[in-house]
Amino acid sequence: MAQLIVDRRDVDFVIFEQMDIANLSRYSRYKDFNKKTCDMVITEARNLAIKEILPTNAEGDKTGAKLENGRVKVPECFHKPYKAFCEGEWIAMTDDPEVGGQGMPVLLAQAAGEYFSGANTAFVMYPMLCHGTGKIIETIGTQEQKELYLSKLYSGQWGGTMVLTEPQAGSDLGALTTTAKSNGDGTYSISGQKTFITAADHDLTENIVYPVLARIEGAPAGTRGISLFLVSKYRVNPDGSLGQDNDVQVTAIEEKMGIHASATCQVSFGSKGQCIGTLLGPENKGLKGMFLMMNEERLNVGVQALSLGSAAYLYAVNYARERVQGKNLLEFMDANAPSVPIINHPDVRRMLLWMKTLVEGMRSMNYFTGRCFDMHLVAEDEEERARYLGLVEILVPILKAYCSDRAFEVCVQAMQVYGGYGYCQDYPVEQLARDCKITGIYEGANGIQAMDLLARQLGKQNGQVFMNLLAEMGKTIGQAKEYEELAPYAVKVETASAKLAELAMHMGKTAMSERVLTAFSAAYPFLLSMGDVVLAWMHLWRAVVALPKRNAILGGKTGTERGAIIAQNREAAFYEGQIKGCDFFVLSVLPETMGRMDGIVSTSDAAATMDEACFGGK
């Protein structure tokens, strides 16, 4: 059953062989996380995911979250795994032990997180938001706020969420109308309506903590006048105990396409004038504080989408091995030829290899970003620390947008492998597709991620951050050229990366010209192209690691002897799969990317200049 969520062998390959996580134990921050410890952590995460969380996925989807008498009830089956999740201290995996964390590398936490989200993404959102809320308080909260809230959030005793969106504002946070009126004693009366608030209430915890964006009376209009406030469902007494109700009311739960067991709520703050909050961080700097949580959640969404795509692919490949239908194409004219598993059919193999290369490439990209964040924390040289942080920041919008859309495509393709059964609820892939779709919408819709990449990330440090990313690609390209078998792929990835660099310059110049709207109409295709090139790099990197290990196992054997070893030796087959994956992605997927980049350079003005009336529909 474990293989139907995450391919453990591939996780180990990326963690230990490609990203060399054991190297992090040289640094004092991660000195306790040697290979044996990391392996144990992944095994424990896998066990919890498979034994406790996965069995709740279908039932949670069917039952959903319910609003009863003003309180949200999650599926009853969630309570046991939530308790186990908290007892295992999985909420604060990467945080300092001094504040209740495990202090593990981000790279390792991503591997654990992939198992958890793959098992039941709706369930994992409850503890995930506990951490996000706690992290804001740990980073910008007062000492009193930390003492009252932090340990309870990181332990899962209290729940957390993030409160940004309003019905009339959507992603335009500057248009929010929620107000905060000073009470003259350091507290504020909060009043407003919020919507699309995940985990705004539930019965897994005794209290919910809300970081709420609001505008202090008299503050500037737009985003410059937004502050962040800490609000508790129940008022918190000075000794940390819970007091009276704080006038926070869930008024409805959204009926959604997927993640049914995740309570997405409409919330009223201060409808009776009794909602009290305290300022969290500096006045009128609320967006900066909230984006601490948003960036964390966007990284989480990348892993979340990856995990759903991974599960869909693995379900599909196992179904293809078991589903017998049709003759082998080479024996099609033989009336006596037996039917074969559909994995033997070329088109099914194409779909599976396409899914495999996307899932494995996205895993490497996510884990590489985690490794960069770890290096940012441990590097002793300030310039090196800044370089790694820059890589994280330029990859975050790509991780969020590219992985969410590509993972959804993987889920849809998995349904195609199942045929009509994939469209039925008897099999898990249709739920995975429904659950995955939201990843491209929440935490900043993917078009917004593309705008962020173009407007903010590409030009950072006069483009040096982008050049640093290209330099990382160049290292792998140079290594691949040393192998005769990989050199042709290296040349193609090199060509693609050079074209990406030219395209980035073109996009930057266009965005600074009178055709700025045209540039931003092409922002998402540009992000998609950049994601493809990063994945091509990741596959080339995988092949560089795998090739010598495969050759060592083959021992120079060729022909039928070579084929027999690959068929019988799982390690040889795995490493061969990495090289075949590189071949497929570079020769079959990357050419589509090159064509898309040509299309972007042509920079059609149609989307930006066409009159609204031309869209029709009236």
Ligand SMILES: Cc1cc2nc3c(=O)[nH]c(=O)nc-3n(C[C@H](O)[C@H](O)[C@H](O)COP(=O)(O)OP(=O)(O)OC[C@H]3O[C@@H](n4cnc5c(N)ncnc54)[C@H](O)[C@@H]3O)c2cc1C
The other form holds:
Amino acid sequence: MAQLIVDRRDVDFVIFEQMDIANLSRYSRYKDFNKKTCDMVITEARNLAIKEILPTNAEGDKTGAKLENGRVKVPECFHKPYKAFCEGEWIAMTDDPEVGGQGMPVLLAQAAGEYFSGANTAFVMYPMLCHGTGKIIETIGTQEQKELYLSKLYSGQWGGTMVLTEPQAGSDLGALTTTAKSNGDGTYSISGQKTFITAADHDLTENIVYPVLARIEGAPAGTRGISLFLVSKYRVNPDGSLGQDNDVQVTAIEEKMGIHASATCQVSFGSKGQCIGTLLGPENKGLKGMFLMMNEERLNVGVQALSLGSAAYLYAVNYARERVQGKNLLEFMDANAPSVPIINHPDVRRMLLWMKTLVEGMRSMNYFTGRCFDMHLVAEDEEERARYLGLVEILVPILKAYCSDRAFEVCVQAMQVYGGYGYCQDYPVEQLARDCKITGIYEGANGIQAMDLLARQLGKQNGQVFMNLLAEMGKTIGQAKEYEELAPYAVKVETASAKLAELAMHMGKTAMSERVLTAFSAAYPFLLSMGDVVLAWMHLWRAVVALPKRNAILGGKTGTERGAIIAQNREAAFYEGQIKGCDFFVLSVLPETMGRMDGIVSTSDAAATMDEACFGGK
Ligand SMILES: Cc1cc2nc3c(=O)[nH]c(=O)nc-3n(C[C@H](O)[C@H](O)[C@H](O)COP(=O)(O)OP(=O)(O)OC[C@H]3O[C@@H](n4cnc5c(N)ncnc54)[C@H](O)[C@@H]3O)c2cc1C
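Could you give the coordinates for the form predicted in complex with the named molecule, as opposed to the form predicted on its own above?
And the full complex, kicking off with our chain again.
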């Protein structure tokens, strides 16, 4: 049962049947990634995840990362899978082979990433950060920085980090106070305290590299005066060997709700005045440099959240098949009726189907965004590339915030399916819920994502990017209307997308009016609504792909014959599950979204304008 962290059949469906990954191999960048190769990559990732990484998940949660004599130790069981991860060259999956990458489509890397993260999300943060740091250096580093650092990060020999947050500068990075003083020789002395820094120290690698946000003495206040610096735990000699200690000290690690084995560190840079760094990218453009990576990082968080929701759902559905409790509702008057597995109870089936549609819809949403990312790299004409980039940019805040919050709800629902056992540590779902919660907080808290969607993405190119997204939905709606069985769902998704378009206009106007604060108080429910409509579209799309395939297997059979085929033929059951998923999401979940959208239009000004004293609590 533990092997079912990700539903391989559903991954294959989305990758090969819905997103048609093989089509990407038409482009020279991805020419080596035909169906067979993609299939092999997913199988390899799955094997590593199930055999090497998953067995460390519960132990890592129990042991946690430890600070001993100023050094962080990860759980001992992490060392073997880390070595295997590096040897398998899984860190730089999507990067150019010339810089040590595998050159994979982002879409394919997402499938591999879903397995890794679902197996042990705390573990995966270590190699993921090697990649994030390497990618910044690859994109904006000098030739010398690339030569000294890149291959060691992409191979996992050195660890990576992202060093932004300070106690007084979380969402508002403009408030940061870490300083950089020029030494007159091209280097800077870095000094400051950072907090919540993941993997700032550990014993998986011989060195750790820090892209650090700091302010050069005399630089303007706020975000315009922030620069990015490259700092190494040990100074790096010109030949690439490691030199003296660089005065970077982890002073504490956080005791957290989840991801216990991922070290979340308080770090002191230059407490002895001996921390030397070099500029990474241009002076005062540090945030831009760091945020170059944000689309990718937030895509990763979307997949991370999805993977935890996916594991929680699969554990829950299997538990519901095994746990015997209560009688079939239709036989409840019969004292001699046998007890049945809880999957027979309508309320449990409701919970399971809700989880299934959320997880599968989020998988499609994530992979679609990954595919758009790929297309923005390979599409032949510039206009198309720009169109795909626009789709990525509008979808990224939605999928980061929507998937993290919805996946957490899925994990909580999984605990409910387990009953009291779900609340206990002997079963895996409570850990998944604890591990999942952070995805809504880091990489830009979800409220900030909603503000980004409203303030920056909706109005981009006079709303053209948003219209392009609606046009994509329109294509699927048109295809679905061709099928009599799907047409009623298509009409409902069409109505929802039209309502979303009206709501977007309303939000834009309100944000430009004297009720601007009210508009921003509704930014998050707006994001949630947009996520729901995207998911409804994804389910309609799934149904469009699945319906003819299901019908081909059923061969026109009806009644008990039809039922028997679905019960016995796994492919028929899978495709039928897609139609039922679309039915449930469009008829049972989407109406709630329609109501929420009404609520946003008629929203009261109270949240925005009520006097602070009225909140009470003092
Ligand atoms: C486990 C963990 C790992 C982390 N890893 C890293 C890391 O590797 N590197 C790193 O640099 N940081 C890391 N962080 C920090 C993380 O990115 C921050 O916690 C996050 O950015 C939020 O900052 P904050 O905690 O100071 O909350 P605050 O900024 O104080 O926000 C609190 C709440 O207020 C809201 N809020 C704040 N400002 C606004 C605004 N202007 N408008 C509307 N709402 C607002 C937020 O949405 C949030 O709900 C990590 C944090 C944790 C817990």
